[in-house]
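In the form predicted on its own, a lone chain appears below as structure tokens.
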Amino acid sequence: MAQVSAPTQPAGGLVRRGDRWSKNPYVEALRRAARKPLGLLSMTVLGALILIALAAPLIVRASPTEQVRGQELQSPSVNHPFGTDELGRDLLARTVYGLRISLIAGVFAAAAGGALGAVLGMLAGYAGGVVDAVIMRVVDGLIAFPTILFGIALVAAFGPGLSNIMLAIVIVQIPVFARIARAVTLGEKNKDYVTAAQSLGAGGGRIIFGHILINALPPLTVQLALTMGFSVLLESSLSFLGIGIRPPNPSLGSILDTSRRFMRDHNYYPLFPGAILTLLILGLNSLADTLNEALNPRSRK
């Protein structure tokens, strides 16, 4: 009688249709991320964050611009759980709209930077020559400017407003991931899947985006990581210094700035605000500590 074999695995460390997700090295460096303390607490903290953001109509039934008269100023109660600030305004509403915005400008901005900048970068290193001379030389003429005096410069120019903060952001954070993409790719383009892929036919586009790219992402990701924090963190400032999200929607930044002429009788202003930027700046900055222990393979060592 014939003796079933029982199913191998298949050649060449293929995984199976159902095991892909199992196998995938981000899935695993998350993985591997959520069983340090440091990066199961940043993942839990975004994550609370990230909802309340989400669900911030269902969480707060008032307005973060309806001024009520004679509730100004008072301090944190069951009706209005973090105060009212000096309009009337609920607090608690005021913040989590706030976080809103704090987490667009953050995300989308510098994931939209990142992009252009990885682009830029490996354009730049794979192509070398005139290329790479006039990528980069416009690239280095963006570090020289300190970022925070740019972002100003930008908002300055066209004038306040989520939009023009995050064109800020994405302009500012371009030189940083240019730089790494470009490095990335000129330590991979004289390797030898490399040199197979162009002895095969592979255009420049499908070496980049289909073969380089791949070995980029790493860095890349934990790099978004950080730059999600401090574009956070840029939003804020510009806020503080009232050349950011428009009045009377709501910002931290903003919440901080108007909160320092009543701080000292009212500690509760600014107190809430800033414990909710706090715990964004520092969340995404600890997942990024534990993103590169997770992706690299010698801090794993």
The other form holds:
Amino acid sequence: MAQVSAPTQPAGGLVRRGDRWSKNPYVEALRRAARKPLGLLSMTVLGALILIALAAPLIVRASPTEQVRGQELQSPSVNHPFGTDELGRDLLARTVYGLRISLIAGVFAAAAGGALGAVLGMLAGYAGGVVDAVIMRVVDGLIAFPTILFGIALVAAFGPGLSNIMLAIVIVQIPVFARIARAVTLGEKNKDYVTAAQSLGAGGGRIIFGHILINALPPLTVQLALTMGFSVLLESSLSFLGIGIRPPNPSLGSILDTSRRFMRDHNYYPLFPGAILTLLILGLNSLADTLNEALNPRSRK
Amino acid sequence: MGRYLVQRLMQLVPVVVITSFVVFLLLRLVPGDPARLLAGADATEEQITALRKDLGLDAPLPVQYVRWAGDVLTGDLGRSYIKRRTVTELVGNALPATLELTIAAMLLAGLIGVPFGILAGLRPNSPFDLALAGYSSLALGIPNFLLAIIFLLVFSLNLGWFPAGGRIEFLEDPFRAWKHLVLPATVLGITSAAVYSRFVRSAMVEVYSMDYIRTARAKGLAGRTIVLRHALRNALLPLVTVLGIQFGRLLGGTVVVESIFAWPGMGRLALDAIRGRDYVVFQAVILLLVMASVVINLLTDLLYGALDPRIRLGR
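Given the form predicted on its own, state the structure of the form predicted in complex with the partner chain.
Starting with the chain above, the whole complex follows.
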């Protein structure tokens, strides 16, 4: 998966005057996406998945962890649309609650990592000198780790569990965001409007968060969408390898791991959890593509 | 070129120091006392203290790091306390397997991704282009462990075409070795193929809009000549960088793929080490894989510089 998006230009230029709904480039991005069949489809799927995860307790009455004797490895039926697992647990409930974990890991951890990386990058770019050198050398070092490997190493060190996985995702994402934010900051900090703000007495924090951040947002948003898909992948991979979410809590990755032992005779087992996981990552990836196209004038042709 | 090389090598120094320090710290972050863990449940306090001293865990962290880095630089990666063998020995057995798998995956990805990308780039928005776009979205969306499960279910359990796991040395029995290699290499390579095809496609589209291609057309050159001698040269150059990045990704991906297909390589060694809390082995494997991707990135940058004079002179 491409981790670094192309350097992008500020989104200011794409606002079409006279059309009051397209004042906001992000609204415009989503509108443009919704006009294409594929964009509309992926946004609908993503929206539906988020809704399902939010309303999980309303949708499934079965508990994701309750084991029912005599109900082991049942094929899909009206009572258990996704079937049951080897302990008689409802796979629909486990999948839906696993989707929740995926979204929490994907959305929140990615956003936190992105915010932290962005602040560090803008600080490095604006301050320059020693601060820049120290931050960016550490970032250079961290970016050298293959991402999945780094995530595995971090979780191995911190131990399994959702909060440790999220911490690992946050750390893994910092370097890319720091690089992007720094590049934008370097481009902006000598422009006239920054000089003007400085001469009016604005401090560093005010300039970074009030003026530079707005220009860094489009490329950071694209990267965030990419990162969300990747974070979902990372969490499920770690859980699949048995060093992620701890049983009996459901995770799409660990459900798929267990399914390997039973899929020879119960082909349905990996089917639905796998499909949901793929749909989620596909949805997030195409959201990233859409935003990239809308917010990066160079990639729109 | 010489000055550029020196400059690049100098830039590498802080990266190597920082990555190795991070790897070193990871082991120290692990909750609990490694000495107590290694000594076993019925060890006395004196034994644990002695072991801690023996392992050098009583020294301050920076001292420990320098000692460890010194050992690594002289080729001593430590000993596995579980497998009772030196890490060098374990890595020596695992590395050829991982190289075989990653190289096979890269070749496969290149053979699929590059020609498909060229074809799609020559005819943007054609049915073939759209089909390829669909394929690459799907390939980037499916986690590789899920793809592995699907392949196992279809090609191994149901059709019985390929074995479900394990590795055979090529020198021993080339045909059976090949059969064992197909599934893991395909799973690992399919995502890279998607990345390459997307990249080559957009590079082709971009190159084709340039003036010199129009000039070549105006001169009346044959379509094949324009593609092979004019467009491809420039379109494929940046691919070198993508190859380097993908190699790092493949190295990370081997952890998952090797564990599913029981492939006795570095990824599996790392995973076994995590599960068995064999931290010395884990640390060494991670360090080697990270260093490998650092070196590969350097090599691709140098290769890029050698292929494209503009890069070299620009710095």
